[in-house]
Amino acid sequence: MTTPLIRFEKVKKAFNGNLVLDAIDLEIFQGEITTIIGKSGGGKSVLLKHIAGLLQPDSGNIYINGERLATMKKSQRRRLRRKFSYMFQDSALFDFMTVGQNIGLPLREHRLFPEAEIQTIVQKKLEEFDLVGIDHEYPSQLSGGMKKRVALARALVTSPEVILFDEPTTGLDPIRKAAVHTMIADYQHRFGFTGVLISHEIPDVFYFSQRIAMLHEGKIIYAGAPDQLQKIDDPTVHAFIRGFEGRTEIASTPSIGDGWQRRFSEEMTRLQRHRVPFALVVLTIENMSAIVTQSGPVVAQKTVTQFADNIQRHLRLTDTCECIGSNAVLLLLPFTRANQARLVCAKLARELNAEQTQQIRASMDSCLAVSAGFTEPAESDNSEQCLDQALAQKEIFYKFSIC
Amino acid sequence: MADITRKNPLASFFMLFGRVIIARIRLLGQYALFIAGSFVQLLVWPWHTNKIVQQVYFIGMKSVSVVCLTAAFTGMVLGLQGYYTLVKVGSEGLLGAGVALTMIRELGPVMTAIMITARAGSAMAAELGIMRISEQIDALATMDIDPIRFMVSPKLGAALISFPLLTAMCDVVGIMGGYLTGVIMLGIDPGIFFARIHSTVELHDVTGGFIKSLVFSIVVTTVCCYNGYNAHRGPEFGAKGVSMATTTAVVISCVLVLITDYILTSLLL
């Protein structure tokens, strides 16, 4: 067995009275990226700032390479500060600095290059995270989202062995946060650093991922590859992974939500930079008006809630599943073409079948006559025309009934 | 124990008491290693020389008309409060003497200190107390850079080259002050004011005026210092917390000046 580069051994942090992290064990590898999910205000932060020594633990025993860091000598621990990065969550940009001088700031005070080397390695990383030009502005001139991509390249300057990366994308449009994820996944597999990532940004992180922790009042409830998280039999994980919390409140009124449009977009990029394909899907309810007469509209509603729900259960953790009308539920496959999607959709109608879906027929007296149509949107299209391709498609619908 | 303060009002009494008195020793270690560090990190090769010239311009330079301005007013005032006390006594021709030495050996320091206190002092603290409060501090910790070395020494050096400086500049234009009111408005013989400062004012009112001076910037800056970098561990947070950082920082420089004034005096007599 791997021998863990970061081990949390029974730690428990309170702040007055609260308490914060809960005899909390984890385990971060070498060379991995293991994400941090959780509640905001959970205790996230707080977990990545004992990793980077800014706070000690109350009890328990924090290793590091298999040193407990409390008994660490100061010189031992400046070495390890060397190899590790920190990303703020809100940033920490020095404000009477520059951006360049932001950048080069640990280059320059550790005097690791002639201050024309630094000059170049700031310049290209400004390239790189497409800031150029704004090396002579401060800090307060900047948008937040500008702010968050100066502090990853700061961050990333040093080509430390060890990122802490505190909600990175918080704030990103969802190109740039898509660009950013790639970035993180892209310089992880170049420079194979150990990243410790703290996000909100599910399924994306579970893309690059190769380990989620959920952090919980104050424990790990889960940690394992993404992959298994969707296997373990708990509720609480479910609901957060999910977004599923006060779906019960919201199901008298089915979401007409735009969700979708911003995975699409972050799907784009990656089709577009990288060339990944995805998939829509649409799947129609073709018998809404007669369940609609037959049961009224509230039933109705539930209805494509419930089918909704009962399709996401079946679905990938990085698929996306969202109603997209009174009588429509769209899917955003990614990494799929769309013979593959319909191979996924006959396996749906077999599973869906095969359950009986108790929900939908103590519902309802009627069957659900669903429709589905499929597109792999091209790299000039936009959300709106790959939904008409999908929707124009119904002449090579792929039928199935529930009943 | 709490069965003990229950019945006995006089233990509780005493174990409050000591938890202050605890308190008070823990700030007053945290203090004294806070000026040790400062001190180390100020001689630690490499160093900080542009830092320092930047804070000398920002301490020093910036701090000249404000403190020429009120050492001149204060002169002025002295030459008209020591010539109605001196008159009185026929002693007049001794104004010069009572000006420059009491700008020399008391004056000159205290209201150099004081000031930049007020203009500098303060802005040290709201500097770091912003710094903390947006993680920028623990940031440079990250970074493994000293954020005592990065930000404090600096300022430490600077006020060691500003103060005996700004010291000497207040007791100049102080005098000139005093000459104005004593030679020029009331109209004492000039040769009589210099002559007199010139057969009074020793060396070491001199060089006692400089030990306050270089005494007093430890005790403004490091006091502001620690207080804007420990901003998050008072009782208010965020703006508040910094606000509250620059007033007890402002209010602790001025009575440690004036308390440490007195015991220097005291030594140096």
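The shown structure was predicted, so the numbers you read here are calculated from the model rather than taken from an experiment. Positions refer to the first chain, counted from 1. For the two forms, the rigid core is made up of the largest set of C-alpha atoms that agree within 1.5 Å on superposition. First, how it differs from the form predicted alone.
For Gly325, the Cα coordinates differ by 2 angstroms or more between the two forms after the core has been superposed. Once both forms are fitted on their rigid core, the CA atom of Gln30 lies less than 2 Å apart between the two forms. After superposition on the rigid core, the Cα atom of Val20 is displaced by less than 2 Å between the two forms.
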Contents of the next structure:
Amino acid sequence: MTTPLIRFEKVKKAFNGNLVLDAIDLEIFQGEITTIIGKSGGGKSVLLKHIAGLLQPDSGNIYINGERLATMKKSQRRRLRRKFSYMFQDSALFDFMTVGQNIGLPLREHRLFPEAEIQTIVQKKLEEFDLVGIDHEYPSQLSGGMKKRVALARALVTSPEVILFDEPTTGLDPIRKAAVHTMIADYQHRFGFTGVLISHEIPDVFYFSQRIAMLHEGKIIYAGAPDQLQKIDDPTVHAFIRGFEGRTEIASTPSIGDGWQRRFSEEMTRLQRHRVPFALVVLTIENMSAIVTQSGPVVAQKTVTQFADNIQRHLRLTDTCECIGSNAVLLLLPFTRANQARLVCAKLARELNAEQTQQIRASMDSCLAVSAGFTEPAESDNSEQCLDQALAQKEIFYKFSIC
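Can you swap the form predicted in complex with its partner chain for the form predicted alone?
The next block holds one chain only.
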């Protein structure tokens, strides 16, 4: 089994009697991005400061490359600190220094190279981060996104093994947040550093993090792959992630809106940036005309929304479920290929049939005959093309018997 680069073992930390870290166990692996999520004020930054050596645990142990941090000599700790770098929430650039001076600051602090060589290294970083020509400008002259890029260039100037990111997208609009996430993912891929990130940007961090750790009431209640987090049956996890997800609610009157198209655009952006596949599924109630004739249009509309509500309860946290038109429900399933989407729908069929849903049974007397159409969007597709592809590939998927 791979040895973790950083390992927390029963780490406790309290301030004024308030237990912030309660016997934390956590493993962080080399060459991966591990993102720590959790409520504000829940101890995430405290955990990060322990990794940086800015705080010491009250009890428990922290291991770096298998060596216990508490027993390291001062010389060992100094060498270790040079392998770590830190990117703060507000970028923490010095306003009285130029961009070039800010980037070169860690090299001068550690006195690693003569000044001429520092200038060469800084120039190289300016080129790598598309910052050529602004080395004599000051932070006050830069946009928020540009400041983040300068801060990351500074964090990488010493070629660290580990970079700690404390909410690096704080204060940015959604477009610039996405740009910073892409920048972190791209440069991590290029330079191979280990990243430890604190973030509230859910589900965005799921798409470029190899591991997610959730801190709740001082304990790590989940640590593992992002896609597995969505499958665990823990109401605390569900409540937290749904609260940040801001998913589109099912409308009381089904109609084609732009909610699913916005989400489609988001998933397409992630596919293009991070190569994260996703599937689009359309579930169509094929006997809707008979239901309208038998029970009336109001009952028919209620049937569709209740059907969508039942599906939503069986999906993962980052899946999207939305009514489209008068007789269909659309699903967007990230981390999912078309063949996997078929398995998802087969599982849905079994679970929904087994439930004998009381709400729908009370509102109508007919069975539901539902078809499913599947497609896996390519990078060049648009939302309407994919919807047409899914509808063109409909299969009779199951009979939802609630007679």
